[in-house]
Each structure stands twice: as structure tokens, then as C-alpha cells.
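Below sits a lone chain in C-alpha cells, taken as the form predicted alone.
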Amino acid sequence: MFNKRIKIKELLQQEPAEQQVTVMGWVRTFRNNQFIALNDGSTNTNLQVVATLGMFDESLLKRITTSASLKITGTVVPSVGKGQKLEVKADTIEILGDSDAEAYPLQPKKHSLEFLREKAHLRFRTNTFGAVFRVRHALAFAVHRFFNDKGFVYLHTPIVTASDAEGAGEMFRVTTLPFENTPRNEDGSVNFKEDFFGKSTNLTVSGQLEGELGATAFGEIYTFGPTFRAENSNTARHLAEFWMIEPEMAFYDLEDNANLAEEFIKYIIRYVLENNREDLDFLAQRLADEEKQLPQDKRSEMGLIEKLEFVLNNDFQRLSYTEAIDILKESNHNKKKKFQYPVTGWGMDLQSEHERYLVEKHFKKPVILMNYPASIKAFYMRINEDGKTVAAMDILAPGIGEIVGGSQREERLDVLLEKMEKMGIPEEELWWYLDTRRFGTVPHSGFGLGFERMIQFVTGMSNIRDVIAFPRTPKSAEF
């Protein structure tokens, strides 16, 4: 019975030809006991359904309230109202699910994003989140299409892992050991041999190390899955659970890596511009309205659509970390002490404000920073000939800073072993990783793209919690 319905988005693209249709959806508004604004989530645009006066029972009309779900069969006719070319004249109306209008938390008015985060189970029903999550879907689809068309193998890397790829140590422990009477060794440390996996395990922060194993067999792979970081950071940029896209490519050097990352970002942006223009136009207008409340110097120089098209139509600016430090040191921003973290010189870790200055104020376009000091980067990055820097690259985007982090990987076994020893990484824990350097090692590279940050960039949403369905943050794991 339900399969005969037509989606509202599809119906609105047709010409009114007196055809009979069945539509289903939720009531947004009901005016004058006659005009139902119906929405089924396929588009932000509501379908106007006309319930001819006197044709329907008063008891039925009383049940047509905000968020009640309806099945309506009727005739498509040209609309006399403004802003729509067609409407449906209802022949039958069936209430599929009642909704108590008084108790329903989302009244037909503007709600703050903070309020909607508390109602994350219902916020998909608003126009803003309808647009954001349709865009999120399109971006995810575009990711798979890009890599599939290039012949990459999609590899599912483990969520439970015994290794810390980043070396940051901020990981969620996975254990079945009891909190009371935890088994201990003689020295008082936890006896993980008694645990489910027989060793200490965590939720993964990255699929990269396992991804490298795949790349040294298939040539090119990508991962796309959830990653976790137990960083106690309650900011608009951080989540405890987020999604990462991590390609790894054999026979790629740092420049090949940067070229692929730039092509990839442009591809998925182009896909959304071509396939989700209605949602992007809505989000662009929303952002413009939001920015009107800000002082002039805090407003974006470009609108959302303009920014996305600018990224597509311009080469990303490439420069070395060393050049970036010189630019930052000499900037008026630094000389006038406007940075929260002063630019101390070569060897410092760049903060988000430094990255955004380079992108938004200096170059005014996305930036690919390359060749960072070895001391601030991970053990697996390839040491350059100068002995001081590694073949790393970060892509910085307007509004959010780093969006991609990657490197050419250290393929020389002796150099890798020396670095691991210096950083205190036990060789026996990563014996399997080192085997890829023992048996047919090759130059190879890869990068990670934070999916939520990419969605923020494309949608203009300022808080990362508003681009993931159910945000996981310190002291918050609702829904």
C-alpha cells in the first residue's frame, strides 16, 4: 500500500497535469482548516495540500496538527498561491500518527541551535538540519564515488585496536574487566591478560596504520569510518566520536599526495553544488542572515556558494612550514600582538588562529602547508634530506583551519626503527607494521580528512556538533 506514494521533491519537479497521487509526510502547518503544508524530508519545500471546506469531518480536521503524519490521496492541480506551481487537492486524508501540538517541542518558530541540540532526536525535522543532513549524505556518497572511480579498494579497518596511531594517548579504553576487584600484577599494574582480548585495547583514533598494510598489497585503498578521541575539549571544533576518510597510496610521494587531496576536496564540493543546490542555497541564506548580527570585521568576505565556487576555481596555495612561519612572524597581526598564541619561531606548533590567518587574511584561499619540523609530527612521517623536517602536509580551509593532515610515510626500516626508539614506541607492539618495510617496502603516502570539518566547511555551520546526527562530547552522550 505505501509503495505507491510519490516523494514531494519528485512531485514538485513535475508539471500539474490533473494526475492522481498519494503523498505521505508530516504536517508543518495547517491554516484556515483548509491548507496543509506537508513535508516528507526529501526537500525543505513543503507541498500545499488543500482540504476543501465541508468535505472532511470536523473530528479528522482537529487531528491535523503540527508533526502529525498523514497519508493523502488527491489530484495535482495548478496552484493559485505564490511561490508554487502546483498543489494537491485532497480526496482522502488518513492520519497515520497523531501529534499533540501543545506537547510537541518544536513549535512553528525559529529555535536556537543550542536548544535544538537538546532535541537532537527531533531536530532533523527542521529546515536547517534537513538541509545539513542531506548535504552530509551527498558528501559521503561523493567520497565513495571518487575513490571507486579511481580504482581504490574500500578497506574496513578495526574500531577496536591495540595501537595508538597518533601517539597522543587520548584514547577510550575497551575492557570487560570489572571495576571492583580488577585483576592486578604483582607490581600493582592492571593484568590485561585477564581481559577479553588478552591485552590493553582502545577505540581507534585512526585507521591509517592498518590502511598502510592494505596499500602495500592493493596499491591504493581508503577507509571511511568512525574514530574516537578522549580529549576533554568542549569547543565548537571537537567531538569525541567523529568520522575520518583516510586514503593510503603505494608509489605516491608527498606531491602526489597533495595533488590527490586537492582533487578529492574539489570533487566532493562540485558533487554537492551540482546535486544539492536547493539545500546549499537555503544554508547560504541562513548564514548570511546569521552574519548580519556580527560586527563588520567578523563577517565572511564571501557568501557560502561564492566560497565553494572560489575553492573549485582556484589552485590551492602551496608553501613550506618555514615560509609560513616567516609570513606569520612578519605579519602586522603578530607585531600588534593580536594572536592569542604569539609566533615564537621555527619549531612551534601552529594554532588554529595562525592557520586561519594564512588562509583568510594572507592568501585568501585554501593553503597546503608542507615539510614540518620532525619534532612536532608523528613517528611514521618520512624524514627529509635536511634531517630536520618531515614530508608532511596539512590543508587549511577558510573558517575552520586544518581540514586534511597527511604525509609521505617513512618506508626505510632502519630510519623508522631509529625514530620509534627515540619516541619510546616499542618495536614489538608494531611488529606487523614493520613487516611492510621488511618485505617489499615502497614509497607511499596518505592523508586523513575529518568528515565533520568538511561538512562544516560546505554547509557554513559554525559548530561541529550541528553536522553530526548525535554529537558525543565530554559529559554528553544523549540519544
Ligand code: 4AD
The other form holds:
Amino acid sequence: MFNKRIKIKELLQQEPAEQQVTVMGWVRTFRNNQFIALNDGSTNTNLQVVATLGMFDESLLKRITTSASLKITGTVVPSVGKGQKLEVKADTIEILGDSDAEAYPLQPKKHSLEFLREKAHLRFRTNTFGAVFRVRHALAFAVHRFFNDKGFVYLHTPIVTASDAEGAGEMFRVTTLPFENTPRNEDGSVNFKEDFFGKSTNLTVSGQLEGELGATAFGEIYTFGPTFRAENSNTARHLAEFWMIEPEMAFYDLEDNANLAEEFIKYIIRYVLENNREDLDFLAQRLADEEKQLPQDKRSEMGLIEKLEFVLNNDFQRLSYTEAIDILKESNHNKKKKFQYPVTGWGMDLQSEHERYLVEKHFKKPVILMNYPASIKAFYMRINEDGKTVAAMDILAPGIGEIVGGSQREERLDVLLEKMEKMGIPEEELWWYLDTRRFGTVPHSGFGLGFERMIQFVTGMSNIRDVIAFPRTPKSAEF
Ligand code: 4AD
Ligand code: MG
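What would you give as the form predicted together with the named molecule, now that the form predicted alone is on the page?
Zooming out: every chain and molecule, the one shown earlier first.
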């Protein structure tokens, strides 16, 4: 058997009792022809391996270069050096893969995040990305655990679909039709009957509509999958391909929905605080160092860990869209014309600068904004008694802005049909969706959490491209 190794994380948790071990990993540094800092990705803490002077051939030692991969068998001994309680005294060193130190793009020094984005195929081997992606994994695991423990069914909704759930028209087309001699109808439009699926299809912008079908049978479901949006927004919060978690629950109204979302966010934060403390401490330090470069007024008031604990220990601020508009309008910020988009009044869509003002300057904690004007929200949201607003909720997080969008759904067939007609959404295309309202309709609600925005919040990474392995953004799909 080849792989009978102990992971470095596990080894470092043991007492330094003498024992034989096999470790494998990649060289981070090699000092004095003697001390190998070995990393196997299980933790940012390297294992110190000692190659006793004179024990190994010079030709072998030459091949111990940055990022070479090694298999080492040796004896665990208490460490005399500072910073580690144990080290491994090598008996055998096998080079699994050489690494040309001259050609290897990552040097044992600090690289900028921009530089590392261009080396995304290797950036997992850095401390920052090691920590970010272990935290990402833990958050994903916590998501499943949260819903599983509550009895939700994980539903895999389709990636290829014919519907535009959000109605924003930001879809990537899926087609096998040729670009040359595209089959056309008499009026010149493309004849999608000739296409693979016999109709116009796209990558999903949300699994919600199919999620509702699941919720009206299982009661409670969630989806967790890739989501695609062809928005041409080159910002630090937008990806063309991102992951979304979308729970959908029968017998939930807007308040139940908000309660679940708040409980969910707190649960997954608590999970990583309890299980990934080493990585979070590393990321907290990284953020603190980065912020030292900023002018005082641009720095966060709290450290990363303090911020996460604050979120756990405080209720999210709940308020209506209408109240939010009043706050924004009356703010000195608005009066002094400091918003790029002035707050004109009720009915306007909130820009991220407005959302961030509310969470970062006014309330200084996560905010759940509810009951938005119907005109700025999707067709499926339930109309409130006032006839003007819908039972929508967005959750806004400090430093990020919107992380959750959700609502109570319009379960009344006649009201929904009327709204779809007004918004120009053809009934024929959504016949299957409408059937849930025909056969045992129930009050129901759901929301979508942008997974990468959540990871940004937890890790303190300011650019969304640094929390997904291989970001897809306008004009960029490398790797
Ligand atoms: O607010 P959105 O558009 O809501 C929906 O898609 C609903 N169908 C969800 C539901 O009720 N089931 O998107 C939900 C969240 C946003 O709050 C944001 O966190 C994230 O998805 N998101 C993006 N994340 C990264 N890049 C993008 N381009 C994103 N667009 C939305
Ligand atoms: Mg939204």
C-alpha cells in the first residue's frame, strides 16, 4: 500500500512521543541544507522535518526545492526549536516530484492577491488560500448539516433550464445550433425547434422555481448548486458563476423565513468558529495586516473574529423598506450629497452604497430589509395587503451588502396570473409552476444565500474572486 501516511494536522495534535511515521507533502522552505518545512494542505502549520547532516546524499538534498513533493519516513521527536512541540527526524526521504525552483511561480514571500489570481492553479499552496478553501469546505459542510438536522430534503434542481426565474434576462444560452447558417423562422428569428432541447434554453439563474415544486411535496427542501448570471458587473461582489443555497419551505410566512435565515447564518458562522479556529485566526491576522495600509477611517472597527462573534451574539436589525428609505433620505450623508445615487424617495431600487450605509454606518450590524415595492422585485413575491409592496426580504451584511434575497411566495393563483400578465411573463412557459397553485396551494417562503458572499464575510476576503477556486467573470474563464 502506498498511502499509509499521517496527515500533518493530526500529527501536530499528538504528544511528542517517539514513534515512526510517514508523512507526504510539498516543501515550503528548506533551510541550512537541514530543515524542511513540509506542508500537506491539512493545516497552514508546516511540519519541521530534520535531515540530519551527513545522513543524506548531496544529490538528494539538491532536489529538496520549494514545492517539490516528498515522502518522508522518520521518527517523531520533541522539538528543541521554538514554535513547535514536535518534529520529525528523517530516516528516508523520497522525492515524489521535483520542482524547478527557478521556474516555480510562487516564491517564499508575500505575493499580491492580484498576482495569485493569475496563478490560481497554484494558489491553493499558499497560506491565505489554504485557509480560505478549508473554511469554504467547512461552511459547505455546515450548510448540509444545518438543513439535514432540520429534516430538509436536498433537492438537485436542473442546471439547464428554459426559464428565467428572476426575470432579469441575465442568462447564458445553452445551444448546439451552429453560428453559421443558423436555422431561422420565416420572420428571421432563430428556430429553436431545431435546437438540442427543441426550445430556447439557458443556464439556471436560480433553482427556486423547481425548489417550490419540491417544497409543496416534502414540506422543506434546499438546493445548493452552481448558478449563472451574465451580468456585466465587474465588481468585487459579482461572479458569472457562483454557488447559491436556496431553502424553500411550505407553511412559512415572511417572518418564519427571516427567522430561519438568521438562524442559518448564525449556525454556519458558529460552526467555523468552533471547527476552523486556526484558519480563522490566520485570516484575521491577514486582514489586520492588510488594513494597516489603509487610512484610519477605512479600517474596520472590529477584527474578523470579533465581528463574527458580534454577529452571533446580536439580533439582526429588521426594518421595512419604507423605514429604510426614510433613514437614508434624512441621513447627513444624503443631505451632503455624498451618495453617488441620490436617495430620491419611495419606489427607488437601493444601490449597494445605500445598503452599506444602513449596515455599516447606521445600524452597525446585519439588517433584514422587508416589504419592498412590488415594482422592483420578481414576479413570484407575495403581494401585501397594501397592494403596493411585496413580502420580500433581503439580508445585508457589513462589508458585503446583500447576501440573501428571499420572499414569501404568491400562492394565490388568480393574483399570480394577474401579476404575470402585467409583467409580460407567458403563462404557457410556467404551466408546471402554476400547477402548484392549482393543486393544494399553501403559503410558502424561501430565500437564496450567495455562498461566495457568505465566505467573503466569514474570511474577510475583500474580492469575491479570492473565495472561489476558479472565478468566472466578464472576459475571464482561465483554468
Ligand atoms: O437576490 P437573488 O437574485 O435571489 C434569487 O435568486 C432568489 N431566487 C432566491 C430565492 O428566494 N430562492 O440572489 C440571491 C443571492 C444574493 O443575495 C447574492 O448573495 C447572491 O445570490 N448573488 C450573487 N453572488 C455572486 N455573484 C452574483 N452575480 C450574484 N447574484 C446574486
Ligand atoms: Mg437580490
